[in-house]
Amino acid sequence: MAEFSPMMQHYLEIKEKYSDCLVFYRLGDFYEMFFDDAVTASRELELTLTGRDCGQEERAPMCGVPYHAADIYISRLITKGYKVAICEQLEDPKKAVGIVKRDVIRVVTPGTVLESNMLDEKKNNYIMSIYKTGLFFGIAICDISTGDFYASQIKENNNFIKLLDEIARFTPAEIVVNEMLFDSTEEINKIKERFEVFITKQKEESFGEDLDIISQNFTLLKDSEKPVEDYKNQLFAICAINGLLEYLNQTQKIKLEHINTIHFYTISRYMSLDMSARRNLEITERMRDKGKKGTLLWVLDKTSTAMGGRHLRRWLNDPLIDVFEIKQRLEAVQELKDNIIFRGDIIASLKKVYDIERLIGKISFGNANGRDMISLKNSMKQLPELKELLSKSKCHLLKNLYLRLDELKDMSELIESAIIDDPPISVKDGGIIKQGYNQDVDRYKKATTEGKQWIINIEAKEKESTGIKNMKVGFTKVFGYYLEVTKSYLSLVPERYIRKQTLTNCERYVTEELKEVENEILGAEEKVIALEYDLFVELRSKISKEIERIQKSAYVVSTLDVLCSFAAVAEDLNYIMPIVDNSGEIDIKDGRHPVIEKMLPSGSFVQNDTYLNLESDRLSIITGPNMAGKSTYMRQVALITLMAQVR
């Protein structure tokens, strides 16, 4: 049998390394797929299946997509549960000797999506790592688009049930598991039955106990947000973290600078909500269609930013049980609710803030463009105003947010000085750096726009100084710019002229000035494009070094957004501030179901009371015919209690 062609041999080598992926193999302006990948992609994406000579008797099945539209097709494949390996050209095909160098630069999976057009802006896209050892579990959860990273471990009673509850808490798009869990058929099948999630098996050795990588690259935080000194008591969580980091390294191929902090949490810190409770209470999604409308999130979400929307979802999934923390939130909401002007000014400023978390994720990954930088700059320019507004606050939580808010003036001023206000989408086509930021860029741009006039001026000046009236400046690709003098005027040629070419009727010369201008003009456009790209990458790198500062301010902004949302909802729906303590009593007067009341005509929901305690009134027996509202009443009490502990 004949050998495959050299290009196809390379493709097959790549495919063997990424056998569980569809390989997008870059050829010119297209990403091509071959053999089984082509058959699969043509079916799933409704593409025409063609063929390509591959050195064999039969042509290789082939289909492709334009490189500039690849995100659209990748998104469709990810939604259908596929992984995509992007094999890119690593050198200029015009300069390549032999086969163009290519390699996989990234693997896109359901849990590692970065592109904003593939993500729900108000929902985190989590990837979860689960490490099983015996009866115990370690878990690590990350959203690589925002940098959020959490870790915990489960080693109590009913461990697998608690694991299912944690999966329900985060609803990851992808789960990475060690071999022990993957081979536990009963457990892995239960996960697949209960959750629509992509599951990837990772080698057991990836889930190591080594602390070096973690301690060198991360700030590890406990619930108290104090640095962790002894990591060994979190051994199962450490194993899960290492497994997830290894998977991210394998798929993303670069260090993600914005993933720099791991929040260790204990499950007991939050209100215990099992999977059934989350589903039946319809906190963030409806049971029937997984939609947002008709959920508690739908009622409470008046956030102004995408970051705030995600933060609100996290709070709803993690109701607090510490009375002091709950009271801090409630006091902040009360202050914002009572001071309408104060809240209105904050909201007006928040509405001008873009998704800082995901913007810095793109910067860290190296795919942020000029428009992303302008969005980041415009967002940061709102921080001084927010800082000034928060300086007027009175409650502890808002004062704390004031102290933690970094105005990032140096970052916004840096971008302001470098990037034009309306940059092009591509960072490789020039036209992105502002005048005055770099002298060489200014000179090159001047050469491209004023070069022709420079030549005209030199011609006029030389005619005047030499008296050669018919002198003219010409240009050829071989000799460049020259001064052409006919034979009749050769006696007037000055000594400073340098002969370049002799023709039948004339001589061609150059001067030092003309050579300097030629150097400025020739290639100025290419030079300025290359220099602008280098300057942009340098700027992006400078911003990347300040990611932790930016993340801290983004956290303050998103927290403030959620508090303002709660305050706005409280005012619109006439909610009151609950009294939360450790008495063990639930005493609700004129209670209303937050979701049903909003879906019914105004005033038609009948208010009702509830009283329960840990002693004589631990149980209420609710009777009545079908459809009388028993389940509505029970859910109402649960939702009101949850709302009190969230806000």
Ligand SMILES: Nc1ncnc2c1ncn2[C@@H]1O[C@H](COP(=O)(O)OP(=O)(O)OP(=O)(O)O)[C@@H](O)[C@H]1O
The other form holds:
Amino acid sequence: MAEFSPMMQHYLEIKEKYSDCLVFYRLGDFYEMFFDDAVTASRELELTLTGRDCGQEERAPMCGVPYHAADIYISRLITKGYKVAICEQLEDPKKAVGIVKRDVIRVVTPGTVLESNMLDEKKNNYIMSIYKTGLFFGIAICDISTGDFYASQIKENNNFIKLLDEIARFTPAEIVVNEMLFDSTEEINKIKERFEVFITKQKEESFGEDLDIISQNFTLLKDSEKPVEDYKNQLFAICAINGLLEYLNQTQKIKLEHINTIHFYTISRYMSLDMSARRNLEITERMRDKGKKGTLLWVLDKTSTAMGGRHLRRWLNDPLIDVFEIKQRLEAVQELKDNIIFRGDIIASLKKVYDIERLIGKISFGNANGRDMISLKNSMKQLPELKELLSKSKCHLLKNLYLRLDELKDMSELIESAIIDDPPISVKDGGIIKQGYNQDVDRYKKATTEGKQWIINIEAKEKESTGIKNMKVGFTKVFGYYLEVTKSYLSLVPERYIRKQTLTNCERYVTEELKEVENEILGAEEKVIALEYDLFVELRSKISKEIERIQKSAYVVSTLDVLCSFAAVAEDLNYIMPIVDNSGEIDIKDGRHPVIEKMLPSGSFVQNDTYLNLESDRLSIITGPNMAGKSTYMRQVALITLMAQVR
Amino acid sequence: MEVSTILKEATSNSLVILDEIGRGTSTYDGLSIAWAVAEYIADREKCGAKTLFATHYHELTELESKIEGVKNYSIAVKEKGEDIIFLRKIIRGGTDESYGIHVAKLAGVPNKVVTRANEILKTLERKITVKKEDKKNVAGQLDMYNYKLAEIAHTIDKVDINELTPIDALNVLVKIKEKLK
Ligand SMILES: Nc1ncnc2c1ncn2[C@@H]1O[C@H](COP(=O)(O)OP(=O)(O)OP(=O)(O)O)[C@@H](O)[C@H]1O
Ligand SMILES: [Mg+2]
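Let's compare: the form predicted alone is above, so bring in the form predicted together with this ligand.
Full complex below, order starting with the chain above.
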């Protein structure tokens, strides 16, 4: 049997390493797939299957997609349940000696997509890892597009049920499990039955107990935002974190600056909502179509930013049980509700804030372009105003947000000084850096813009000195700049002219001076493009170093956004502030079902009271004919209780 | 699975919502499940969670007089001739009438069928009234007792005398006696 061609040998090596993925192998302007991958992809993406010589007698089946449209194809494959390994050219093929160096730079999986066409802007895209040991579980959850990272463990009774509740809380797109969980078929099947989720098995060794890497690279926080001290009690959570980090390493291949803090949370801190309650109450997802319309979130979401939208969803998914924390939130909402002008000013400012979290995610991945930088800058420019507004607040929570809000003036000024206001999409074609930011850029740019004038000047000077009236300056890719003289004037051409080209009715010449100017102009264009790119990358990494500061401000902004949204909804729909205490009583006057009320013609919903306590009124038996409104009534009580406790 | 999870997990800090549990199972099984669950939850030693429990089994309204902390509510409707008007108001006290037929009418079931259903309902109601009079004489557990009788009737009904050996017959008798305990 003949040998495979060198390129194909390399392809096969890569494919063996990423055998569970479809490998997108970059060849020039295309990502190509070969053999079985090609057959699969051509079927799933309706691409034509062709062939390529590979050194064997038979050609290798092949199909490909153009690199600039790859995102769309990748997202289609991901939705169909495939993983895609992207194998890039790591050097310029023109400059390469022998076969071009290529390697996998990223593996795209449902839990790690970054392509904005696959992300819902008001929803986190989580990847979760579950470490099972005996009856216990450790869990770690991350949204790599924003950097959010949580971890916990389940060591109480009914562990598996608690685990299902946690999965329902986060609804991850992908779950990475250790072998022990993967092999317990019954549990895995239950997870698959209940959730539409992609499950990946990860080697047991990845889920190590080692704490060093974690503690050196991440800030570790507890529920209360205090540093974690007692790691020994967090062993299973740590195993889950290690498993997840290892998986992220394998798929993302680069250190991600924006993933820098891990929040350890205790499950008992949040209202425990079992899976079926979460589903039936339709808090953030409709049972029928998983959509947002017709859910509690749909009624309560008046957030102005994508970050606020995600934050609100998280809050609704984990209501608090601590009376003190709940009261702080309620006070803040009340203050914003009562103070309409204050709220209006804040909202007006929030509306100008872009998705800072995902923008810095892009920076950290090295994907951010000039426009992203400008969006980030414009967002940061709202911070001083927000800070000023918050300085007038009275309640504890808003004051706290005031203290935590970093205005990031240095960052926004830096971007403002470096990047032009309306940069192009590409970062590799120049035209990004502002005048005055870098001397060399300015000098080269002068050469490119004024160069045209220099050429025109030369033309005028030569016309004059030679007396050739119809002399023209021109440019071709092959010969560069030239002076063109028609046959009738050839006698006037001086000796210092160097002949370049002869055409039927004219001759083209260059002069020493023209060559020099040309060098300056042509060199400058190439140089400025390269330099602008370098400066842009440098700026991006400067910002990368300050990511934690930016994230803190983003957190303040999104919290404020949710609080304002609650206040606005409360005013619109005439909701009042509940009195929350530990008496164990539920006393609702004129309660309404937030969603049904909104769907019915206004004014037609009938309000009802509820009274329950721990003594005389514990169990209400509710009867009534079909369609009377029993289910609506009960759900309304549950939703009102939940809304009272959303932090 | 879901109800059993609730029973295991719920404490006096919980709010439990039970919507028609037992529906879908055969009438008697459903009733006994619903009954047992209500008793369990109302028991403060075992659970004591605040609970809203919607049910079609009007028998459960009897719990109000048996267990402290249980309160009956119903969602009010008004009958207007043959029609039914939903008032959507929750009021104290149980209902024990059947409205299924009205709903059928609302849902566009042909008139003939509704009329026939009404006839059947009338005969049934006559029978139920007899039972209700009995009930007044026997205190306490009567409804569960009637339910047991019905189960026994069901068991006997299922027996095929032609196929029954003497030993089988004895076994059936043992089962019946057990049920009556
Ligand atoms: N308080 C109310 N005010 C106005 N309309 C209501 C109210 N409660 C319920 N409804 C209307 O009645 C419809 C039926 O309510 P629901 O499903 O709660 O009835 P149900 O008693 O649970 O019925 P079933 O016994 O069939 O389960 C709702 O979809 C809603 O349109
Ligand atoms: Mg119902």
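Numbering follows the first chain given and starts at 1. Take the two forms, find the largest set of C-alpha atoms that superpose within 1.5 Å, and that set is the rigid core. The structure displayed is predicted, hence computed values, not measured ones.
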query	finding
Where one rigid part turns on another between these two forms: hinge among Lys399, Lys80, Arg269, Gly523	Gly523
